[in-house]
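Only one chain comes next, encoded as structure tokens, the form predicted on its own.
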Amino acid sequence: MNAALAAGCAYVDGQYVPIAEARIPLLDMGFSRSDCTYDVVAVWQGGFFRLDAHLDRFDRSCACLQLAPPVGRDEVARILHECVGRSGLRDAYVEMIATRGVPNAGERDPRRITNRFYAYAIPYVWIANLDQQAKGLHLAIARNVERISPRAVDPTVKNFHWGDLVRGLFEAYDRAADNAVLVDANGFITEGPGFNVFACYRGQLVTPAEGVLHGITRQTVLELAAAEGITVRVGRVEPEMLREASEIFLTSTAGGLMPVTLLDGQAVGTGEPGAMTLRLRERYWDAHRGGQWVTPVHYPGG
């Protein structure tokens, strides 16, 4: 391992480079318009979770915003255990990205840009540390911002349109929570700043069907549910729906599943985190452990 990198290592130009000194160019259009996309997926232990499934969904957005990073899926993967086996990192947070790149002067027209690639390992990011999740978030559903529609921007490409979602964490912070989750226009919950939101209702587990991500640990959440024997039902989840659930929990590859033990300033349950959330935690950890989800890091000498 290379002790330079060890606080992550990036992908730039075909080069690998400490995290700290990784640079794009200030014109590509990634930066200056938002044109692009990206996944994370994380390592654990020394395997990536769910990586097929991470890539699946890279090359769908790709595709869905006409994108063509210059390397394919096979050498996105090389990439990838690269930045984390140069890295030395065994937990970590995996970054891929593709962006429409550099227009020559005063080009505009986005079919004649080379589009880019970058990828980086850095050690693994929670959106909830573990001493926040033994207490529980509190999370506040946002009243002056909403999820912009997906008419404009298609939630389930991965995107950096992160305006509504900041605006939303930094009406949290004002209301003394946590995070927050945003409703669409019709006032239906959506989704916060890089999570999926889950809620106990009436005996049955809910999220949202539309106008979120198909995060990589929600569609694991609902196939560790069903194989608990857990109801669930993926469609419109009205505010109310969350004000009365008897647990909530967020989802992430930053994080997993975290428990939500206030909304609005209000107990959830019984103010704790909830039988069901702690089970399908157990289980989700469980499986980075190792079995059919789990690929091994290609580490120097391994």
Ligand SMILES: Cc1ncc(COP(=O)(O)O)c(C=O)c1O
The other form holds:
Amino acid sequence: MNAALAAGCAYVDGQYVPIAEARIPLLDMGFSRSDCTYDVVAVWQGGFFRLDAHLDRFDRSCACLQLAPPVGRDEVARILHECVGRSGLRDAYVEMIATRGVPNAGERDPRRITNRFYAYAIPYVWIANLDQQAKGLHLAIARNVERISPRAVDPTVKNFHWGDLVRGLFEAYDRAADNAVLVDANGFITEGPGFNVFACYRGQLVTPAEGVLHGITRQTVLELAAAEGITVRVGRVEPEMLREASEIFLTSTAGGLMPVTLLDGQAVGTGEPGAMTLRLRERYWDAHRGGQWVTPVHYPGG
Ligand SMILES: Cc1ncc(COP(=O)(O)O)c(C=O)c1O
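Okay, that was the form predicted on its own. Show me the form predicted together with the ligand next.
In what comes next, the whole complex appears, and the chain from above leads the way.
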């Protein structure tokens, strides 16, 4: 194993390099115009979790943005295996990125630029640290910033337009919270920086239908809840519903299900992670230990 790759391995310009040495060209429109899409899949205990679902979403995101990366789906999968395999990481955060690319001098027509593909694997990333996972997070409903309109940036296409989400985070910190969820122009709950939101409201699980990324973790929770006989309503979620909720949790590839026990400084339910949250979180991690959703990583010599 190459020790320089243990902190992460990137794929740039057809080469595998240590993450600390990975560079993208300054003139890539992915950087200068946010003209790109990406996806993140987790590797847990040596297996990709729901790799096909992530590759499907990535394909769809590329098509929506009229991006045609130079590598097809099978090649993307092979590169992701290589990045993880070469790093030797057993638990990893694995990102694939398609960018518009580097224009020829003076070129401003996005149709005339050759698109690029990058990927990397780094150690698994947690949105909530261990203490926060045990005690639950303090979530703020952002007041000073709203989620960018879905008519401007389609939230179902995974994107780097994080200006609103980052402003939300700073607002949360100013209010002594750990993280923020944003509302849309009509005041309905959407999502936060890197996660979807669920609440247990009047005995039913609810999560926003629109104005959000269709998170793979969100989808997994919907499927696990159905298997557990838990009713989920996917629809409009008002801030009041969160305030009255007995449980709230966040979902993301970067951390799974994360309980929220304080909302705008007020206890959620009993102020402890809720029973439904804990049950679904357990099912979620159980599903990582093997079964239909797990694809073993091809490690060198393994
Ligand atoms: C804005 C946003 N919403 C939701 C999610 C959660 O999606 P997933 O469960 O596929 O990681 C993410 C993940 O990065 C995100 O960026």
